[in-house]
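Given as structure tokens, the chain that follows is alone and in the form predicted alone.
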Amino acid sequence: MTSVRGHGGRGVVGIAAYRMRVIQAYFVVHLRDQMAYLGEVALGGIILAVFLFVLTQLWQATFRFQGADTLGGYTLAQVIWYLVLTEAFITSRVAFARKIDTDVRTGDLAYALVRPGGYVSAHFGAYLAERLVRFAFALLVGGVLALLSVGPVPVGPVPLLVGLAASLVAMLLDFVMVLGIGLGAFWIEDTSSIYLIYTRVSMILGGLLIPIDLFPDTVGAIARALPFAAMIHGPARLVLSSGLADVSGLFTMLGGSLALAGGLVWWEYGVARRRVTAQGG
């Protein structure tokens, strides 16, 4: 593993720089692991391709049945590319909450907490490596399928870059939320059911299969008030838009949600560490 030494300085700046080196080290190691097991990533790409093919047929039938060129402001081609972007975000998720759950229940967390680098930093570096590889591969597979099915759609370079940046922030928010679920194992014996609910609710209210613009008004209002829409629907819609009209609202929602979730998980992590110490871990 890439060597990571002391804090390299004193105070907050030195600790932050040290944490960044830890994250980089774990990122590099797990990135190599992902490159070594591309077959597993490719298998996920095949499943994604089959899923997108089925959804493409359903949306083509929907447009034919409606006899319309656009639905909710989306053309058929835009809907298919929207699905590529949202599916790439969802299928690239890393279910590391199970690992935290297991660490807590087996007691391994007590040993992991005293290792150099920090428990959360290690998970974040590994998460980034796996997530980015899976996300890029899903975009590649989905993009090829969309090109073969409906052809290209006009996408401006600025909306594309800003949309991808929003996806990265959304991935960070997703990491914090899943981390909070995993740490819930200190109070709940098994957090898998909570993680399942989180993923399903986020997929439905995040606009995974149907753009939120096509939701009924009441449901759409509820969805937009939650962070899931900003995580999944927002970046995809931004990439396909002709401008940056919604960018401030999108990043405000993502940033506010990240600050709130981060604060809650930071408190939860502190309580968890004290419980380990109190129990003699």
Second form
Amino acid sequence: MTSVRGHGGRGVVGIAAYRMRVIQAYFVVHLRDQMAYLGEVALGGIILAVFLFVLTQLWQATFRFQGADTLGGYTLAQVIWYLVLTEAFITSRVAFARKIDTDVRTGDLAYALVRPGGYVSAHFGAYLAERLVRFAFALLVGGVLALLSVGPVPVGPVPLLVGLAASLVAMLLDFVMVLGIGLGAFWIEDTSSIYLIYTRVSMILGGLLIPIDLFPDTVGAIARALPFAAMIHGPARLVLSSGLADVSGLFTMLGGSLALAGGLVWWEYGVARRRVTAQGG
Amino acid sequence: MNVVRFTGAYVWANLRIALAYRAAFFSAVLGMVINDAIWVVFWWLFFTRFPSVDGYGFRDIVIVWSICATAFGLAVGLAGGAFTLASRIARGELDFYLVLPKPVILHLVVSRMDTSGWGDALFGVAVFAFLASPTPMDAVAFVGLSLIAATIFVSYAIAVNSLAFWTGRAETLSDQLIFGLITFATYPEKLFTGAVKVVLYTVVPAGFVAYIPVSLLHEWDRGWALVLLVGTIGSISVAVTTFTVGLRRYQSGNLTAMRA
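Go ahead and give the structure of the form predicted in complex with the partner chain, now that the form predicted alone is out.
Whole complex next, starting from this chain.
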């Protein structure tokens, strides 16, 4: 969104190509950075393992106590694999709103804006690298735990690939939303509590801990009308389903939400940039 | 008494500093209240679908959450320094505390306040008052048990953060261990059996932070109260010993800083 004239050739295509190269460059640098600190990423797996262990115990007790083979159309094994997929999405989140928040409050944003490549492109490249490494690691840890506790579940290659593609779009939507929250620092002192609320609301209404099919009807209807269900529940449900039912609805919701959130954040970024004031020092 | 006055003065000073940024303070408190409320909503959704799991119902989990939230809020609100100890050890920032006459560990833990902890405490008390339908005796027991659980939270934080004396960097590890304790403590005890249960009454003291206090709130039992007392003294002893032994390995960062 910063000026790229002179860097990317001519027209919209040239600018887009230049942006892609910037994103790719930041992606590669941050991917190497993540690989250099794999130990830190692995430590993050401890809490994921604890969380999945506790939830596995909870759902095992629930199935036992209900005396049912399936609940809401899910077997116990499917619920546990569902949790692996939703947890992988949530625990791979990158809290870069805090970085934007700090940049705004300290004035570092003014320096970042004049760097070639663009502030948002730089954040997106870094975000994607960190997020994908964390996501892959969470899937690995969660997958091993799920295999040990409930064994494998049948998963078709097409639902798996389409579900992962939906997760990628959901990550992009998450990026846009978190960017919007971080830019809120232009108007309020500290955006960390807004980010916290965003993560918690999306966890619940996204069906992180309970598949939305098991929600009470009214709450389930509200959850399905919001983008969080498409971001978290949708891809997990798709991977575990035998076909591609509702896939168009899922991508329509993700795409529509992305267009709406993208438009709003684009406008917010434009307004925010006009509020940047250099204070010297 | 001197120690109590010293602690009170530090807490008051920390609170005044936090309140200097009033909007940030209240947004942190409100954010944490909403965060905790979301978890109770999760349990409400769960128990709406499955009214009882192995004898556990919504009211039981509300009491678990009220004790844990209040205790953790008090711990990070009054003794937030215990939760940031690892980074300060790694950066060699303990010099200031070592040269003063006050007990080093006490001074370190009360020197910081996490303002969001007041949101946890507020949430815990409010939930207990409105959803657990307590009698006056329940309320008194709730306050006492929350303070004991807070003491164990602080002790655990000191112990796991003190690992930094041996490992250098232990921030991520200690954060994960504390988060692990909170996770185990906020789920029904009946989910865990065998070796896991042993771990939850030793290495990860969720039993002392939540399970025993909650069972005492349900029904007073002198035997369990005694176990809780022994567990609390044990936690404090482990924390002080770990910190004291670790401190012998401490190396200053030769950091020059102004404290105003």
